[in-house]
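Given as structure tokens, the chain that follows is alone and in the form predicted alone.
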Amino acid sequence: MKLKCERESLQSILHRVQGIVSSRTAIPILANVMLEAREGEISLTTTDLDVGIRCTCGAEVEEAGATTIPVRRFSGIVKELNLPEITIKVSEENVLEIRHGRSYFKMLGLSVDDFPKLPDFSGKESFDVEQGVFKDMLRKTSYAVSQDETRYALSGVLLEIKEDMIVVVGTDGRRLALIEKQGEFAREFKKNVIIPGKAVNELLRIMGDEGTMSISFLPNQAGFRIGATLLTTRLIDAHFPNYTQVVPGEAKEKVVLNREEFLSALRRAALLTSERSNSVKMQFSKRGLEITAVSPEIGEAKEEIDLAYEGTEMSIAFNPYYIMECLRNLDDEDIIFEFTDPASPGVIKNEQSFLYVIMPMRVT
């Protein structure tokens, strides 16, 4: 194998592709990226089994061929090398070599047979959905999964397509973030997955602002094409809980808050709290809302907003970590905050189809 590419392009699709790669692996190969070249392009493609991503980018090929290097000794050499064009010459012992003047580089690899293969997308069911959408959702529900590996169904994000719309939910069984997008897709495309945790987060570290994207399935896999960006990735397989039934049905009382303002209010009480003290208790009064901290081992704090409260009065604990997760991810003015009673689960709804769900804390 024999090409010429600019470095440039090259070191763009490796910082896409090298964080897939572990950097503790039983299987030696998987530390290392496949490099594909055929006429006109070079493809690197990395896996840890579960997810998978190849990246295509353009090359002067003169001599096609395959090879597998280890790819972060690999982009620390062309983040180094100072050039507007990398030459890269692999031979059928898979040795990589890299001259450019004085710098000269040779790199031991290992064979493509037995480099994992991606699933093949090809003539699969998908639809396309806008990135800016779907990177939005994503967003806005990802931290509300669990990051316990015992709790195997609410490790990744519910994607739920029915006709005409898409629902996205992520919860930890403690708050559940929820959002739905109206959008034209196949009559009668349906279908429930569940998208582990680290595919969701490089999908969101991948994904643009502007442009279209592809989403495939075959039955235990998902593939998401972004441009000359191919992402796959294993779905959960386990029965997602039925999100409907946590959805809590009409609230006692609605307030309207400035996300800013009662962000800001939480993130300063929150510096109060402790592990064994980790909750903030909301007082809801004609007043206005209070928020207070009590850790007997490190002290008070106390903070107010105005606020226009006509319900009865009330005291609700909560983790403030959970609310200020949901409140960061939002790009509202203001929000609307539902609530009931001291042992009913709070609401935080925006003005689009936005739903988080949150457990009160008891208080002694």
Given for the second form:
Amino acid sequence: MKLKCERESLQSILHRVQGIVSSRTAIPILANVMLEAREGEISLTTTDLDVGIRCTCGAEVEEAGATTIPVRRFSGIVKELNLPEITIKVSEENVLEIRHGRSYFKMLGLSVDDFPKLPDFSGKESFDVEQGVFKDMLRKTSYAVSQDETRYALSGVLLEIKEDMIVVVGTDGRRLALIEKQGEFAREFKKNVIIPGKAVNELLRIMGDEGTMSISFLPNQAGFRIGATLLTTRLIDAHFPNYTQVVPGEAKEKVVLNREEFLSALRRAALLTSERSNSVKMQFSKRGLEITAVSPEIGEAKEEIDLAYEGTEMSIAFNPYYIMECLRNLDDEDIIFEFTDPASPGVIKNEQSFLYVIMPMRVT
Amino acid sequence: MQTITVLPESVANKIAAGEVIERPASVVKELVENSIDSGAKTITVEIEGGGLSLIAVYDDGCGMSRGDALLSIERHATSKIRSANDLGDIVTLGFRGEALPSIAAVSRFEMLTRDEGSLAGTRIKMAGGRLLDVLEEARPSGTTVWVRSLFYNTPVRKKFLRSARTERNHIIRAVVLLALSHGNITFRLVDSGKEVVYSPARESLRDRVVDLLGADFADHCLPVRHARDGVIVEGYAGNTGATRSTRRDQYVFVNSRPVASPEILRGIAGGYRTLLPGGRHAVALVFVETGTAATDVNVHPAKREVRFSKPALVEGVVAEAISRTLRPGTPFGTRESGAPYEAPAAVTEGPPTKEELTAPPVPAVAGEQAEMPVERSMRVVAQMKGLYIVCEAEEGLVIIDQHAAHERVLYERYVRDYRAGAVHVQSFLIPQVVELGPEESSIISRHIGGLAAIGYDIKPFGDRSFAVGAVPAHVSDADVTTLVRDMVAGMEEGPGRHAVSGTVEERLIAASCRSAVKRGDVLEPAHLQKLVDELLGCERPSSCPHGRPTMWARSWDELDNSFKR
Ligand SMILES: Nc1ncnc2c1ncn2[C@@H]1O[C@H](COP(=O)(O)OP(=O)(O)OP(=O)(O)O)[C@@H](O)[C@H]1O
Ligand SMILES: [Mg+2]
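Having seen the form predicted alone, could you give me the form predicted together with its partner chain?
Next comes the full complex, and the chain you just saw is listed first.
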């Protein structure tokens, strides 16, 4: 294999594929990137067996071929070589050589035969979405995903595609973020899958705000094609809880809050919570909204927000971090906060079809 | 000097009873074993008052003729062996001819039995070992035994018994153990009219496990099957995610007999070596077949132990069996087969006690550890084995058990929060359903109120299932099933066993700490120092809430002495 390509393009696609490679993998070849040179292009592939990424850029290929080499070192070299173009040669024995001026590198690769194949989506039906829209949906839900691997079904976001609607849901069992988009996806497509959190994070990293992307499925895999990049992921084979059951009916009280103001008040109050005393009390009364945090061995904080409130006076406790994460990922000027009583879930909504359900806390 | 006399039969029986019949569960075990030996297809056990008021066992086995029935209540009357030679080849569960007379000696005893060949059944009534009446009565072939007022004539024994609840739990376990090893028989246990165990005859071991230990148990297990040098091991090994803080969920059988076998428990631990965090125990169901000649069952009065002719071999084969199941593809080590198996370097909680399997828990620690003078500050020098923290104090060298220390710190913190009314409780969107075994459900049902007080909202949710609606905020995302099971294991130890004396809630908190404890974690130096500082800030830093010591110390003088300085 022998080729010449722009250093900057190579570096940028290396950066894209590198994210999922763990430095401590038990299978050595998974620390490698696969290089495949074909007529006029080079493509790079990495995988951790769950998630795989392939990215392609143009190249002057003199001799086609394929190999795998340690991705970290390779990317270090590409980054440090201060040149517009790089020439790469790989021998039959998987020895890679880069020679330029007074620099010379030789690296030992491993044969592509041992590199896991990414699932093949060719010929599978796919559907297209606006990248910006899908990215926004993932951003507004993925933070709610469970970080605990033992709660397998919750360790990814639910992606549900119905005839004229796409729904994304993330939950860790204590709060749930849900977003729906109508219309744009009309197609004979029906799907209900759980995408692992890791794949979602990678997607958020590589998706742009412009242009369309296409999504296709195999029985236990999903593939996301974004321009010259393909991300594939294993799907979580588990039963996602019935989220419609969690969404509460009409709430008794409803207030409109300025998102920034609410967020910064919570952020300050949260400074005086602790691992164990991790709730803030939200008290709604004629005087407005009062947010307090009390930790026996630390101290207390109180924040007031002006609010014209005519409803029943009540005080409800929540984990402030759950609310903050939600607010941080919204862009709206104002949000709607709904609640019923201290034992029922609170709900945050915006003007679009976003919904966040959060279970209250109590102090015994 | 007194002259030697032969003890009257009634006294001898009472003495034998002391060894064979320790508690109501022993009666259940002996009677059910007799029914199994009699070829019964269905065995029903009824109890009242934890077995102290009534234990009745009905079977549809071969029954006895009038003559045999009268013989069966004589000491050393058995139909199962004829001579000492037969002792080497015992295929029945009973062989001593001691159980019935022993039970009859310490209770009001009745038996109604008929064999195929007799027209009428025989009812025998006894009290305190004395024969009161022998009557004729109709009965389909089979045997029923009623044992009432157990230990009424041995008040000392009675005093040692625990609450009816505890005795009931022991009975459940006894029935579950026998049912697990006899899949072709239908078992039923009824407590005061309520069915607590029902296990129909089943072809597959897995179905039986689901009936008796819950689907959750079965779902977390891998089938085990391995044989070498005449030792066959079969059963289930829990995956490494499903662990417990005690060995309660390791069920061990030898030649279809539930036993406590330190060799097999060591073999299990060996099979899991390096796979489990310190202080955790796998769940396992292990059936070992050695053939009757290689195992002596005549070593323990209640037949709870066995002696293997090759204990190291049995231990080794069990370890191999488990290891192969968990690490498919890698044969167990590279030792040639047959080479002696070395015992695992360390079993974190010391050698398993025989009691852990079939016997009542025995107080492990008599009382609270004597408080040793504790220093105000210590400097962490190192961490060893991900378990011990080596510290330098002003007075000398101190080694701290990281788990015990963490448990103590958490316990005092949680108790403080609880007393201050500051337990922050987080609800779930959808309650998490946990499925438990019959014994576990019975324990947890009793503690629902106390658990609510310390921040766990747990509600019964149908048969043996519980819905967990909220947990304290400090409980991390951890698997709720493991959490609840650990708590059950902790609670069951009961007041006598805990060094914690305090309210029910405080004991529950002690039980809940277990699952929160750091296990086998390699911690950053700063983290270790923080833990040590927090421990020194505790009210009772020198023992964990369960009474185990947290630290071990040697003064500089002692050190100097040992180096002859
Ligand atoms: N349920 C039963 N059905 C038929 N025969 C029985 C039953 N229970 C007891 N027997 C007969 O009575 C005899 C005495 O029973 P017992 O339990 O006292 O002794 P064992 O079972 O022979 O030995 P061990 O003392 O080890 O249990 C048995 O050998 C058996 O022949
Ligand atoms: Mg017997």
